[in-house]
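Listed next as structure tokens is one chain, alone, in the form predicted alone.
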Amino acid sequence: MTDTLTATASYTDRHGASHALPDAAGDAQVRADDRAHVFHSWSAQALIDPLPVAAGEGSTFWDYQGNAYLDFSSQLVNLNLGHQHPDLVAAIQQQAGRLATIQPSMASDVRGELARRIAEVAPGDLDKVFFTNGGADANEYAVRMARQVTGRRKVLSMYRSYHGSTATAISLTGDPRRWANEPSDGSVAHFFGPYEYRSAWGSTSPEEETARALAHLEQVIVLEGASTIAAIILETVVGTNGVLVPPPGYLQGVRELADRYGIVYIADEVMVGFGRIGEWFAVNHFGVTPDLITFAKGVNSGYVPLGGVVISQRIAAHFDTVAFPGGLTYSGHPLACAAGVATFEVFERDGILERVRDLGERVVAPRLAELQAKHPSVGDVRGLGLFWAIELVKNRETREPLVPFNASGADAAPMGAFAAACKQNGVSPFVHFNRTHVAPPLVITEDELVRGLDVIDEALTVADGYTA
């Protein structure tokens, strides 16, 4: 920061303490530097105007004028323990003062402890952890493991999915972000997953959706050649592409198909792992054990980049005497792992999993049901814990989306107007296509959660104006 950032504005945290913020000149400098020198992801650079953020605490962040925004997206659904959690900050500071970094071929106490803690809460015999720098490379390495173990190349993934933007991860991704990056890994085939509200098979019940989705998946396996398929990868609960909670029996069916055809089952829990739905891993909620679990985001709330793959004994044993062909300079970085260990301590001390389940069941679910009954623009609501989607439509009868699939520019205006109404009233929303997601930090207070839902309620009146 330059010396122009003198304190003139301030914000008050949840404990009533006042903190100084940089002044308007500081805001101008941040904007100038950003626009001149920062190249942003997934953006047409000349068409964006990023908001300079001066501070954050708990579930709230502030701009340079002192305007507060309730973070209803946990940034990118990674800030599970909120902004500036004192325990995570202290863990990083203490680790930096003792041993800031060490290469991955050496043993580290915090790396080993975090791996042990992750293994203890993972299902079945998933007992080892390969650490990465984030979710995309976790998926890359999980696929590499599956290919090495099976001797096969092909991987199946859902159309409605996001698995990262590196080479294989973007090929696995089903949503439109894949299109401009093709061709990449040509050994990927996509299939339809269950989506009860917009069933590809005209299902009329969750049980029917499960049966038809599994029949479709088996057809794809057979037609793609089961003997060529190394892995099936799917988000346990589809994240950015709709918060699609699998209907009863679906994941068990995927597990059975994988076993029948000798395919590795990879659960992508980059977004839903570490408490987002009220479980350490979302597969625990559904009672299924995959061969590999990928994680990132909530493992340490992104305070220092960290991801990884949790590995079953069978997969790990393959590499007992065969070298694993991969590695990263910063695998299991001590600063990142220290924040991860602190995350476990906070979860256990503060009962985070229990409060997530409670808030989801007692506050969010009934309130969203009310919004669905009240607003003609709300076609469907779905989710678990503190991870929900509100799907907006032009017409409830036809279920026509409020904006077209992959809409941009003027076509996306209704969702833009909804998002602007949220921000105007102090809530930073998660908006994707025709949905808004409810994914606040897991430490959000009940009062903050209710206030955020009130703002969404009011903003939905704007969306209602676009209904037919």
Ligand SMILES: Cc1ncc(COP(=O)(O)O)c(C=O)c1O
Given for the second form:
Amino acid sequence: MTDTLTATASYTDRHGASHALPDAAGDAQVRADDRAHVFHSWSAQALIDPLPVAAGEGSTFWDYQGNAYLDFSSQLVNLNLGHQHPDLVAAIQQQAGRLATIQPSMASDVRGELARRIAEVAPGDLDKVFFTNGGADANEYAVRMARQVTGRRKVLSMYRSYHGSTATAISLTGDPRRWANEPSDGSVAHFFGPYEYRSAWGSTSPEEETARALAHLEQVIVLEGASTIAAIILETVVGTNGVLVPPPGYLQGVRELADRYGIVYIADEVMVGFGRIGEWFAVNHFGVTPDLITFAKGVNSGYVPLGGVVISQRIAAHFDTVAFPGGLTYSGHPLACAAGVATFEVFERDGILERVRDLGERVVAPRLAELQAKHPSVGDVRGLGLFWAIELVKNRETREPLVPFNASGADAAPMGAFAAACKQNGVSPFVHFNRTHVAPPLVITEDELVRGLDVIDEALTVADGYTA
Ligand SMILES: Cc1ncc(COP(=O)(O)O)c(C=O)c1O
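For comparison with the form predicted alone, provide the form predicted together with the ligand.
Below is the entire complex, every chain and molecule, led by the chain shown above.
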């Protein structure tokens, strides 16, 4: 670790007592409890070694050894305002002191204010919000709304997508996390989305990719039976599966196809909403208006679990006199909503959207272009705002991925070595298959951002060693 990355000297335990770092006893206790009793997501339990985290502030967190990590993945791309943002912490504390919970069939000031704020920044006539506990259930409810309104059942979603881990959401998912969960919701069909670097149709320009991806989607609609399709769901910018930015005209084309065939267009903005690409909602950047937008994560940086569906007037109107068949005990939880309202205040006061666009264009884009020119392992770089992918290859001519699709164990070693080099130098990277993503908190300072990119630059030298 470099000296500048080991800044904090202490942490506060849950009884309020302060401890110096490093703290071997604290580390051992957390590890012991975790290994004995915590069952972790997506893991073979005996094969993992979760890092005990003692403290976090802004874009940095510390382990009990006193090592500092600059968080280049914002935890799970949710920590948009960084750790321990004073305004969010105060909002939660204040709400806990006045009304810690209230059930969803009653009206709450913070729930109403957050819904109004969201409606104000949502595109078109999307002006009602159904609140959920997170992203997966937001997608579940969006699909349920589409099915109720259309009287149809099937949903189309993309290969190379993630929509959550509950029954319908995992069925919608177009990555290997779905495989062990099949069959679940049987009424889902997948299609290919645009991916310029690895075009499914051999396109040679963004325009061609748009045209071919839309022709393919229309074929899927026709062959699956337009009259059976309730919804098309897609991530506005595909997140975990590659930061795939849609080429010009693609989302407009999806909108047109949805209209032509009477299909509900659901934009999954769980990862990209709330500032990640420098807009409240990513669809605003592309100038399209879906029928439903799902969100979670950045709405309150995940300080308290919260997600939701933003609903167009047409779909909301269907439920004016017909009861919506769904609900959650914690829908619109006041602690979560208070943190959401505070998020709006911070974004507006501190010009978060503007700074994300500025840092993306002025700092990240040129630096990644430089890394691509310098490192033979870098096949492609792409992104917007503070959301970028560096796609690593064995060979730039053949574009063979540095590690195979869905690699694990020894096959994934090159990416493991890259990640280890990042951590060694104080950066916690996002690594998925043959990519690393640059997705730091939106409050990251320019100095921190440059320092993190320097570390990635150095770690790419390790990846270069695996090229052929
Ligand atoms: C695009 C997208 N949709 C849905 C989800 C699921 O959200 P959650 O984990 O809150 O259920 C995620 C989570 O990473 C996501 O990235």
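Residue numbers count along the first chain shown, from 1. This is a predicted model, so every value here is computed, not measured. Under this definition, the rigid core comprises the largest set of C-alpha atoms superposing within 1.5 Å between the forms.
Annotation for V450: C-alpha shift under 2 angstroms between the two forms, rigid core superposed. Comparing the forms between the two forms on their rigid core, the Cα displacement of A20 reaches 2 Å or more.
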